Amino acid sequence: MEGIVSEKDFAPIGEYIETISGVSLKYEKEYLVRQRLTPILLRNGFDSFSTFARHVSSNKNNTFNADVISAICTHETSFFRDEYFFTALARHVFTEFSGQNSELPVKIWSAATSTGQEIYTLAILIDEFVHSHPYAGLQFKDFNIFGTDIDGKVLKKTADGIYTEAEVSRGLSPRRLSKYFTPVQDGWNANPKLRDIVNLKRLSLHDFAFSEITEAPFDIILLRNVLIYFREDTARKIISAIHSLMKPGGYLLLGSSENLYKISDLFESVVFENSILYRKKEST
């Protein structure tokens, strides 16, 4: 296998990756593509990236597509990542919903749930909220969490809810770990109570096949650290589609380094303490 993928070969490979995953990669990411795809090429009988480039330029439906998606997509996540966002959810958004006697259940969509830490963070947050606000009129079962990801492998890990010692050490306090997880041979297993309000489905955001999301409309959508991987026009279409799946006044959460500037004016930014959330604008 050659040492560096040429720009000429990278172009059709990058186009192929974007076609199957929506992820847009510039040539500056050549090393990442080479490192992550080399094992897949070897398993599938390609002797070079040049051969692979010629193949994918004319063949988009391949048996190794799922492996490429899994290799390319970044699954960096942790429990209570950027915890101030979750603090804002509990202190302000959940409280707002309980004060409005919102239509139940309260529906939350984690739109790129990866290996599930975000999903179980939400479930823990909900349980803590209902116990600390006994007069809010909301119970744990009044919440539904819907999780999607393009990668079926990470969805299986989410469904299993088993995390290593290293994974639970990132973001989970000892108190939360002992309360919401059970020790097992391979690490820690999320308690059935958390998993009971979770529904998972494989979904590719860039395909815009949102008619499959029968769980809509949602009160809260988390699309954190996802838009940075898409072209601006793709991000614009995704946000527009997501907007149509939200209840009036619903909240959208993006990653700490993301915003809707030049992407959408369908939301208004709302500052809660040191967090910026986006609320669906009222129709005019």
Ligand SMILES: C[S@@+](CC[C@H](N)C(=O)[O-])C[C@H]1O[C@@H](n2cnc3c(N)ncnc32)[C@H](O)[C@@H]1O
Contents of the next structure:
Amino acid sequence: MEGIVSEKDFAPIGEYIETISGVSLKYEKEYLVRQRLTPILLRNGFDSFSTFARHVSSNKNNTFNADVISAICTHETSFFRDEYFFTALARHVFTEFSGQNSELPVKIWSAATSTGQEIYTLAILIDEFVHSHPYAGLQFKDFNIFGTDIDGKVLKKTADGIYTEAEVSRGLSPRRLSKYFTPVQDGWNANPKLRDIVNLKRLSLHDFAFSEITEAPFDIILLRNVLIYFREDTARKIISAIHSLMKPGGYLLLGSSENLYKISDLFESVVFENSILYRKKEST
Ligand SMILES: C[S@@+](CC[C@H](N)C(=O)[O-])C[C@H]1O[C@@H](n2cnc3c(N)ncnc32)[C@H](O)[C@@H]1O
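Can you switch from the form predicted on its own and show the form predicted together with the named molecule instead?
Below is the whole assembly, all chains and molecules, this chain first.
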């Protein structure tokens, strides 16, 4: 395989990646594309990035698309990532569902869930909330968690709920680890109680197949650390579709470096301690 991918070859490859995933890559990410796609090219009989570029400029439906998506997407995540967001969620948002007029179950969607640390963080948070607020009238089973990702491989890991020592050491306190996980040969397995409230599906936000989401409408949607990979107009369309899947007054959580500036005015920002959450405006 040749060295650096030329700008001329990078253009159709970038366009192909964006078509199949929504992920928009500038030429400065050439090294990433080269490193991550080289094994896939070799496995599929391409002798150079030029041949690959020619192929994908006219063929977008390939048997290796899922492998390309899996290789290109960044799956970085951890338990209780930016913990202050989760603290705000429990303290201020979960309590809103405690009122007698709440429509149960409380439905939560983690829309780019990666390997599941975000989902299990939510499940732990719910269990802790339910136990620390016995008068709220909510039980663990009053919450549903729906998890989706474009990459089937990460969903498999999420469903298994098995994490290495290094993974659990990122964000899980020893107390939470021993309470909610069981040691297994390859690390730690999330207990069945946590795994049982989770419902997983492969879904690309970029396919705009939102009508397939029969689990809607949601009270809370986590769309964390994924919008950054999309162009502004793609992000705008996704947010508008997501907005229509939320209950009035529902909350949207983005990553700590993401915001809705220039993307949507359908939400109002709500500041809880150190975190900004977005609430669906009542009139929209
Ligand atoms: C950086 S991870 C974020 C994980 C988690 N939400 C967090 O904040 O820790 C981004 C995830 O978005 C997923 N992703 C990328 N493009 C997507 C798309 N078009 N539709 C759904 N998920 C996508 C990737 O597969 C990856 O698992």
